[in-house]
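One chain comes next, on its own, written as structure tokens: the form predicted on its own.
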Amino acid sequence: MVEKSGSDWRKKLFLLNRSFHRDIGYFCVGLILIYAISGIAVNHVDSWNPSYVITRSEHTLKHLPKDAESDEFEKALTKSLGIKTDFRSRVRDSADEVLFFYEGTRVSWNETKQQAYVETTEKRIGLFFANYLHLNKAKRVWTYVADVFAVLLIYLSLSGLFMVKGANGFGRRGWMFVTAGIILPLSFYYFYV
């Protein structure tokens, strides 16, 4: 019986690591894209709403019924503004204003000015879905999916250290890039936080 040398085991381990890294990397492509695109989107939340498109408009309507809290008024307001979504509720907000809530639309009616301020909210195609998952608004099962994904990312980052041998391997020059990548967030925290 021939005993295998240490270099054979290291070679097998190296090839096994490459195979796992490759296949897990393929598996994670979709999730990485969702989290990366959503990450860019929510990173600029001070400049825009990454999940919704919000449209505002103002309308002067002189021919509506007097009682803004009646069903008749609500139907006339809905028809005049061309709102197609379902009516949900209304509430008096102040002596002059009544709020009307529809699916995806909010109307503030000013009785004194006879003006309607309409705010319509629509989901951003694609981004709403990505942000919904990235921010874990789904909760429940998705929490565990996100945890597994985080563990796989940890594996990919560590196994990636051993993917290349020789002059471009971790021992020769890879460690410099890894060190730079660690120094970057630590420096930011030290100098800016």
Contents of the next structure:
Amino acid sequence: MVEKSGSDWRKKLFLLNRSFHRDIGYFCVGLILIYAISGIAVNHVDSWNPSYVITRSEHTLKHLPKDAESDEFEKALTKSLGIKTDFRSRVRDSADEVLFFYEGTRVSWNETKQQAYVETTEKRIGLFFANYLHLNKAKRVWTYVADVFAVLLIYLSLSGLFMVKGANGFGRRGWMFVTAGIILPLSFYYFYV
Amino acid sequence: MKSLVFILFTVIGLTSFAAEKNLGKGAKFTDAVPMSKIMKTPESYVGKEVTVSGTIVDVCAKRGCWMQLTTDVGNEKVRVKVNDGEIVFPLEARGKKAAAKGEFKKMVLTLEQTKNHLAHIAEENKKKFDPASVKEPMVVYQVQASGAVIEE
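Write the structure block of the form predicted in complex with the partner chain for the protein whose form predicted on its own appears above.
Okay, now the whole complex, with that chain kicking things off.
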């Protein structure tokens, strides 16, 4: 009688764990994808910009007004370059260069060469948002969301150990894979760090 | 279920709107010390907390780990640096006014370090750079920021 009650308790716990694991797993799909995709993107930050597409071009423009720091010049430059976004500000950068800032565009005007060096930045669709969250640029509330997500991941990994019974369970086969997964980072640390 | 979706969107909304203006511990435009004043006696500011302000001329494109602000000293700029990830300066903030608060640091570079430093800046700006054109080592002053504010 005692044995049966113990067995029931274990069975209930097993089913409860499965249910929690399943539903939390569903809940975490979006976040896991965001963090994993962004993880790959920022892992290669040395070879590309994971958040922005930066386009650069050079234009030689003649017949613009002489005073590069006048409103008249700014309007002529904007028109010549076909910039449609809002003008933000203008700054003298060096003796012969003036910078013009627009929404999403920076123009470096070289007075000597009469050349405009245009740099346009656009957020990468999807990836910008994923990186924004993954790198916790938002801080504040997102810090706590990320903490909760991390706790849920810990739960998923540990509860997963008890999901399967029998020959493929943790006790008979699973522990080997778990051990291999732990050895991988440890051996990396031992040999490379 | 509806309330869960509402909470999720509220959280996302709050985080994305609140974050852009004040970064890290924040800063006040009114606390800004003109660079012309700092550069009269830079040594007296080294190691101390200062607030600088100006127009954002450039931002680290990949990591947002530094920005350059205009100053009231000719065409000179002041570099505001943060530790990776602590604060991320948004690239799209170029051309906006900003103030940054942090430790004023002095870095005495060797000739080789000066060349590397200038080569790195040129590379980031996709500009040509000739190391042979650098004849003297530089002293670089920068603000190691703990907070910043960017005008919307």
